[in-house]
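Only one chain is given next, in structure tokens, and it is the form predicted on its own.
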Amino acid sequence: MSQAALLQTDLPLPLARRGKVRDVYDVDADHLLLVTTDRISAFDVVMSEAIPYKGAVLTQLTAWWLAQLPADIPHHLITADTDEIIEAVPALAPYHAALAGRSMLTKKAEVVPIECVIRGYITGSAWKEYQTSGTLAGEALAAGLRESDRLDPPIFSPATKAETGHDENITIGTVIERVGADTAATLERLARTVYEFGRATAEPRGIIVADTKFEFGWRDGTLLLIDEVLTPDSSRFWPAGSYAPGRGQPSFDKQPLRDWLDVQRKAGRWNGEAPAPTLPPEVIRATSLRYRDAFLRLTGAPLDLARLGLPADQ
């Protein structure tokens, strides 16, 4: 039987890193399989409950960018068919539930140590900073910008992980101190074609890309596009219809989930640590929804559940 929600798997690989959201499994030498679970983590706490069909949304929103990107940025996708991963490692044959939908066949790669984040519009940390000091990662940026203004051009606002696990923005100059100049010239380049094209496919449907981060991956000379692409977990969506500079923006993909925690925390029912509190069943599928609505209106179809072995909604 197909699940529409999984916390966690546990298959007969051997398992490299278990993520927020992804479960990461070593094939072999070459090849690594990437099962994106329903977990979901909102102010840095992931939840107790799965939110049905989210691996699935993130796994076919990465597979359907990937096919339209153009053919010189490469990338790590073999196949994201759960019967093509399964043909491929028979052994995943007993798990077919698990992986239907929400799993990927990649080619390894030896990953880069630099979040590529690319901000088209000025919020969240970088807003934080701004307002502060006028700057982003120490760099100075242009006087009077307002929260959620458009930047253009787009900034290569590069980060990588502090010790804590959060995200720390850092300079260019750190990354050409870290990989060398041409790496980082390639990564910003590689970054910035995806970004913009994914800027231009997703506003004539509603949905501005307000930032998003890639991660790359050196394979037999080539710097592969790797894990998952222009995603409402990898991305801040925001609804075009109600964008207005001077505030913040509702997000397309937790708001329900991160309203419903804030209404919590502050009636001190919730001190925001973990555990986080118990999900209602409204808001997980109010959440789900948001998810699948996304899917639909970037990729111009609903997520196919009976293509892709999932069961119905109920």
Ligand SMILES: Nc1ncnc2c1ncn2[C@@H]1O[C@H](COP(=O)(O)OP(=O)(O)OP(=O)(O)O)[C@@H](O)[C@H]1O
Given for the second form:
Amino acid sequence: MSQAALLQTDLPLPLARRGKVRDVYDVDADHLLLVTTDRISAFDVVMSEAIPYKGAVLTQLTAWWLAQLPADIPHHLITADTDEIIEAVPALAPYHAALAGRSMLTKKAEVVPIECVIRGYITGSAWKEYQTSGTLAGEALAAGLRESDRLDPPIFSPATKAETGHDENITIGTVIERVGADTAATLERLARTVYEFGRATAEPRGIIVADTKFEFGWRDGTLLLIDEVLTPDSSRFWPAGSYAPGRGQPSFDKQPLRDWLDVQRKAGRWNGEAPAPTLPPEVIRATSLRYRDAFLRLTGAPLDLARLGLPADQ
Ligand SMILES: Nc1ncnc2c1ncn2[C@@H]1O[C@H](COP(=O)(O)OP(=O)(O)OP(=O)(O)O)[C@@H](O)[C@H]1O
Ligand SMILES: [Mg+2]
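Switching from the form predicted on its own: structure of the form predicted in complex with the ligand?
Expanding to the full complex; the earlier chain stays at the top.
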């Protein structure tokens, strides 16, 4: 039986890492298997419940974006089709149900240890820095920006991947010191190209991609776009219909969950640390529907549960 909601996988391959959301396995020296579970985090805490179809939305959305991108953006994806994955890695045959829809077979790359963040709207930590010093990543911005204002051109604001806690913003000068001027320029150019493509594609479809994070890795002398791409977990998605600068915007996908957690906190039922309170079924369902709605709006078609081998809506 395939599963709509899966918290963790246990596959017969060496586990390379378990992130907040993804279980990453080494297939061989050249290939990785990325399994996006249905775990969800909010306020930096991973919830105890899984969100049905979330892993499939993130995986299939990444695959969809990669298929839309201009051909001159090399990337790591080999396939997000479960049958093709099992054909390539026969040892996974008994695990079709766990893999269904939520897995990607990729080319393994040597990860560039820079989180390539692009911001097309000013919010979050960038808004905080701007309010304090009028800068973003140390560079002066135009005066008079309001919270959630659009940034044109978008701003490349790299960070280092921290093993624990929050990523640390770094200047372009620091990126150049770490990876060299040529690679730094390529990272910025690729990140801008993919983000601008994503922002322009999503906006008429009702979703503002306020900012996003890309990762890149080397493979045979080429920089590949790796990891997840333009998903609600790697980006801030805002509903375009209710967008108004001068205030914070709701999250397209996680707002039902965040709102409910806020109520629990204010009522003294949660201290904001792990473990989070048990999520009620209606919050799980509302969140699952938001993720699937994001997929539908962006791609123009609902997540095809039957084709992906996932159970019908529950
Ligand atoms: N093609 C690839 N080659 C090598 N590494 C890759 C590739 N694609 C993705 N990765 C790496 O896989 C890891 C994915 O796991 P990660 O820890 O980010 O999981 P996550 O669930 O997103 O957790 P978190 O929320 O903590 O980021 C990242 O470290 C990323 O750099
Ligand atoms: Mg990650």
